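Just one chain follows, in the form predicted on its own, and it is written as structure tokens.
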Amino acid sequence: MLPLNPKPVKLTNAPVVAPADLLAGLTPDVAAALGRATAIAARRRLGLWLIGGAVRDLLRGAALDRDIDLAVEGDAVDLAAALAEALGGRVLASHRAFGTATLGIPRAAAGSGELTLDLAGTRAEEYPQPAALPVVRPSDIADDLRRRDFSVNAIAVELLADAGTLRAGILRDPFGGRADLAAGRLRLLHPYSFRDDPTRLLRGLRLASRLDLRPDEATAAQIADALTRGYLRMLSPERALGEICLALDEPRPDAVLALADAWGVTPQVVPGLAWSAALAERFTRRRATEAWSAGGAIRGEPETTGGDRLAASGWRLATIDAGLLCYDLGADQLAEIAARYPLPTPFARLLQEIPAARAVARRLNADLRPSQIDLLLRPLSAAGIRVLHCAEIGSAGQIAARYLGEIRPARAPLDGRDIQRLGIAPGPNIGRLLDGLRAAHLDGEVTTRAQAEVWVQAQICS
């Protein structure tokens, strides 16, 4: 049997609602947004599901605001088209192959951002091999929840719009999920699920970290029996870093490390990776300064690779947080994890820095002058600076911050075009001057323009 959740912090799961108000956690655009879409498959005569986690939230009382995961009896990739016509969107992304699309919605709020709705086909499923995409083929909302992974997740509630008011129709719960989403269990609904599709087992792992489930007994065996069977070394590298994302996407990654040792996942997917006590305090330090170091959450579609979802909009933060987690390896262990999965850039650059950021902060103290802390730290991208604040206790997580917050940003009262009009030819000469200049500017030698001059004249006749 596999140990107890030991993450830091106990969730707690929420009362279950009744299927009658659960489209009361709706936000207005939401509902909005699945009334004009219902309406739109009704004309089409399409059946439209709110399902899966969508339907799991707002069992628990969350309010659903974002990604939105509906199930369409009919063409999802035709009914994404027109619903981005009629509803002035657009589509993300499309697979005809597996029957998915993602659409983007404006949101009525200007400067909101979009609504995101991931659309699949209702479909049966086989799998011709361990870990290999299925094959796949169009069927009814009944087999499309028989083909999913855990009873949470076979929830779906059906979508109907009255005189244009949306309200819910059929909820088909035929697993038990919502029995086992209120006694806090996490279930597989088929003894072969994590051979089919191992990345099941890493969503398993993230719905138990997020929403306090444990495992019931033959869950935990199967868990025991994948591991040990080796099939999540069996994933693709695009595939298992798409998990990978997915968890830095978590509200706590560090309780998802916590777990994902205790069950003995980690070394089969980050080798040398581990939960600390020193790794969770600095998550509490990157929450605290959350709003500082925001560049957003990561949020991608379900069929696109782990590198697409590092490197949209929201990538930052989630680099910050993979950084974290890999403050503690050494070089080798960093570049292993280079060579294993396909990183976007700024996510690379980052691994690459963080033993350069580490040999940083053991240089870093209040001793130090301004010009003196910019010469060490300048060579840093911000994210590994801002990982750096979050890493260290003390003077050097202080310092870092000080940097990002004040000195980085300071600068020079002249550039190159000034100096080269105080008689500076263009060439190495103007870089060496510039360095200079933001060095006495840093520590409070220089403050006006004119002062600035007078310091390059200086220079030119010494």
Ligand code: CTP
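Throughout, rigid core stands for the largest set of C-alpha atoms superposing within 1.5 Å between the two forms. Numbering follows the first chain given and starts at 1. Everything numeric here is computed off the predicted structure, so don't read it as measured data. What changes on going to the form predicted together with the named molecule:
- A displacement of less than 2 angstroms separates the C-alpha positions of Tyr403 between the two forms, with the rigid core held in common.
- Once the rigid core is used as the reference frame, the Cα position of Pro370 differs between the two forms by less than 2 Å.
- Once the rigid core is used as the reference frame, the Cα position of Ala412 differs between the two forms by less than 2 Å.
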Given for the second form:
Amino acid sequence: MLPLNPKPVKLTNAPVVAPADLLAGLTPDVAAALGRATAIAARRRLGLWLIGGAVRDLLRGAALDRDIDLAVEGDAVDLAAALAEALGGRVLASHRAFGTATLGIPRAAAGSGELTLDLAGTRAEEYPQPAALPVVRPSDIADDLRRRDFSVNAIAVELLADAGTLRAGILRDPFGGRADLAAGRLRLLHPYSFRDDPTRLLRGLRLASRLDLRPDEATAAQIADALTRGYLRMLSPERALGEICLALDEPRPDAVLALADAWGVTPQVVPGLAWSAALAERFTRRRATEAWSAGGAIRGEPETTGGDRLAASGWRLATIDAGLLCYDLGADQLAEIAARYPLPTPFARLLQEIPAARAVARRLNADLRPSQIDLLLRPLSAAGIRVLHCAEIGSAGQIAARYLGEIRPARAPLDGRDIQRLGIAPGPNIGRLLDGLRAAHLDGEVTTRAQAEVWVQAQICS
Ligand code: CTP
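Previous: the form predicted on its own; requested now: the form predicted together with the named molecule:
Whole complex next, starting from this chain.
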């Protein structure tokens, strides 16, 4: 039988917020924005439902201050345009063919940015081909809930507004999502769910890991069946990569990855990779150094990604997680990953760097002078060094941290212009002197500006 969750199941029922109190979890500015949006929808006689992850999180008692999914009984694209105009917001994306629109509206508190609302007309879906996009047709809220992935995501609450003040109407939970949430159960709604959309397997992993859910018997069987049939391999690389990035972007990516191994998903997504105690240890070290990195150790890395998901979501940490995962892979396996997935630039660059980082790590030892460490580590990117730091136990890892914290930021007392002022003509000599001066400075032979000038003069005369 598939080992579905390495942790013991929690048999105690988790408390679930009562429907009447559900909207109390909205932050005041989100409640205000939704109140106004609901009043406008009502004037147009359009039913509006808060749906999906937002309802799930409110039921768990989590404060909701994030992108919000709304189901519209009617034309969501028209409503989005009307809301943008009435609320001083803007339509960020709109797809008439799919009946969906994303709206950005200013939050009530000035300077607190935009609230994003995803509006979609209530619909029924059919998947003519496995892993392909569905054919959709407008339908009612019941069908809209039926088309979803897991019971805990198939809950909707009707939004009503009295004089602009938001209140909850009917709560629809046709598949027992609240009970599943309370019991810690992950449950698919129908037997073809993974065949229709294999990303749901990866979504399920994230959800199970984040909320500590365990698949029920039927869902467990469907996971095993989906893996046997290789549905994940039918996904486009873009969609699979999008899900991998979301997993790396979770608060506990290591927990998702451990579960991916337990479910048997990993080999179908990243061949050659396996979760291990050593990997878990690396992630622990990565978390321990998070504050350090946020404090600027890797500041100054160029931000060159395009409009991909990583760029939108703190790609630096996600990139480092990816590097940690792949640190032990051979050059062939790394090349296979790069060939299979359309990797964002920093990600691809880091994977390319891994064999060099491993080779450098083997040469780092406690007897090296700072200038020698500098020569070894300088060719690597800060992200590569950060990965080396978290991946290597012992002196190599510690030296990498010292390099990022102390050695790399160190500046010699003179720069190129200062050296020219000492009478050296522009040219390769300046570069050589700068390198030598940096080494002497790092090794403590030269500390002041006066000493540096003497050092340069001595080099010219020798
Ligand atoms: N959904 C689905 N199948 C998918 C993707 C999404 O059924 N392949 C449904 C789920 O009901 C989900 C909702 O669409 O709750 C919104 O999707 P999304 O915003 O991607 O996920 P959330 O549930 O909001 O998850 P998260 O907390 O990770 O943002």
